[in-house]
Amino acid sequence: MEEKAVYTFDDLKNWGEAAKGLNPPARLSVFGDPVAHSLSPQMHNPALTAAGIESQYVRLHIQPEELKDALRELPKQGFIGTNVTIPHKAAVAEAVDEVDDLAKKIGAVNTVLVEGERLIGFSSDGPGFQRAVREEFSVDLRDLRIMILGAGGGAGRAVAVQCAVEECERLVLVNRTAEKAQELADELSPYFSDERVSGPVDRLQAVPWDMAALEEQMDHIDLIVNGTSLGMKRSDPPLLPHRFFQPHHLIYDMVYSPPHTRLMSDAVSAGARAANGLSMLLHQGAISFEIWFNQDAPLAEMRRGLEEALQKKS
């Protein structure tokens, strides 16, 4: 039988039959809704090859409705574990048996670790913007000055709690909803509570989305950070004008296609340094392989496979 480009709730159930011949079989997965998208398959098998482990790995269309027992499903099917991606990683945080500490505060879950009958959630969202933060510029969140657009919710969220609890120099958060924005400020608030010395600015706020009330950052921060979907589309309007940007500025861009945006050109016009989120896809991916199966991850194979896979795209 051939393996299917994305199987459903239903195959999962029926797993014995629906993945009969799958060599080797498959007991990794991403779930999602839609998921045909997802990349860690081109990333993960290569990773699993390399490693010398007999498994592979799939994308699962898992619907709202059938989240909760799907994951129940993972044990009964002798899964590992899976990845789970947009909408899911809310819900998962609340149906699993145990989430670590990192992934409670971010309030999301994108990896489940099966253990017996248990299901324990972890999120590589966080760690995997700081490892990518580290390899595209050589310096730790601890030592920026860091904003961060889109910070009202999903990625762009988990990367705000990661800066806090990294005790970052200075934390910016704008979304389009002042008040999401407002409220994160809010809870990160005990992170910056120490008695370090205070500077011109506050270390931690919460500004609007509104152009002039950015440009008076723009002095203050060393990383600017885009959690938002803006610059997928070459339609999109820019982000920040080109003005803003300075040569100090380092801008990290979660859009990995395209491969260079508008905010990440214009930044790099302007004598900043840029770099795409494709790094932290990958180190998302190579912290979930550390999850599973307590071992590095061989990221060189898990680079190529997604290089790879995204040259098939354009």
Ligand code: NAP
The other form holds:
Amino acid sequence: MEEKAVYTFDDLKNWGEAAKGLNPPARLSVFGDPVAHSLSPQMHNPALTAAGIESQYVRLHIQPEELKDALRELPKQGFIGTNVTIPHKAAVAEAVDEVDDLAKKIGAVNTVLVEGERLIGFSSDGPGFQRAVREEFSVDLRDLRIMILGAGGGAGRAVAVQCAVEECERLVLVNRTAEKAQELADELSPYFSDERVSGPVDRLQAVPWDMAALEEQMDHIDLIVNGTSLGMKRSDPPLLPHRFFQPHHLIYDMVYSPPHTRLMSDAVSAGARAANGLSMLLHQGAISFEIWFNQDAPLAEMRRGLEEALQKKS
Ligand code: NAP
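And the form predicted in complex with this ligand, for comparison with the form predicted on its own?
The next block holds the full complex; its first chain is the one shown before.
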């Protein structure tokens, strides 16, 4: 039987039949709606082969009303675990039997481990971001003054919680819907009770999506993170005016397609350093692998798989 690009909930319920011809058997997946665009199989399958694990990773198109039942099918159908993507990350945190501490703080799960009949939820987005920043800029979050654009979105929130848990030097939360950034700042305030930076700025701030307010922050920020959904299309407006960027800035754009976004090129032309979101995608995947198999992930194979998949896409 030929492998399908996307399986459905009906397939999952009849997995013995639907996945009969798959060799090695599919025992890992990503749930999403939509899910056809997910590059996770191209990243995880080379890793599974390299590690000699007799399983493969498939896409499952699961709609919100199917989610709870689909999760309960995993142990029945012999799955090791699954990733979950848009729009399920928050709902899965409510639906599994146990959620690890970090995922609880984030309020979202992107990795599920099956342990007997039980489902355990984790979030690898924040730790993946942390490793990505380390890889790209050779620096730890705790040593940085960080501004997150889109802090009220799912990915922005995961990254903000990670920065807080790591007790970064300074955290500035920015979101188009300002209340979400303010609520998150209130929630994260216990992590910033120590006075670590002296000067004219607060250690933790929610700043409105207002260019004058953002410009005032630029001297007091090292790392600017794009966690908004802007940057994927050529027609998207610039996130920040070119004049804001300074040579000491580091830019982490969570967008990875296209590989050079407008934000990145504007920053680089001002002498700053910039990286796209591929490394975060890679490292969050590697952390999922570590959760499922309790061993290091074959990072080079995963990276190669992702790069090839992106090249084919472009
Ligand atoms: P999400 O939950 O839908 O959040 C979207 C965020 O973008 C919100 O903060 C939203 O603000 C903001 N936004 C949307 N349109 C905007 C506009 N026109 N102007 C200003 N802000 C705007 O999405 P998500 O899952 O967090 O994903 C966000 C981005 O991160 C996507 O590009 C996604 O591909 C990327 N991502 C990358 C990785 C990786 O591994 N590299 C992982 C996860 C996500 P409001 O709250 O005001 O709506």
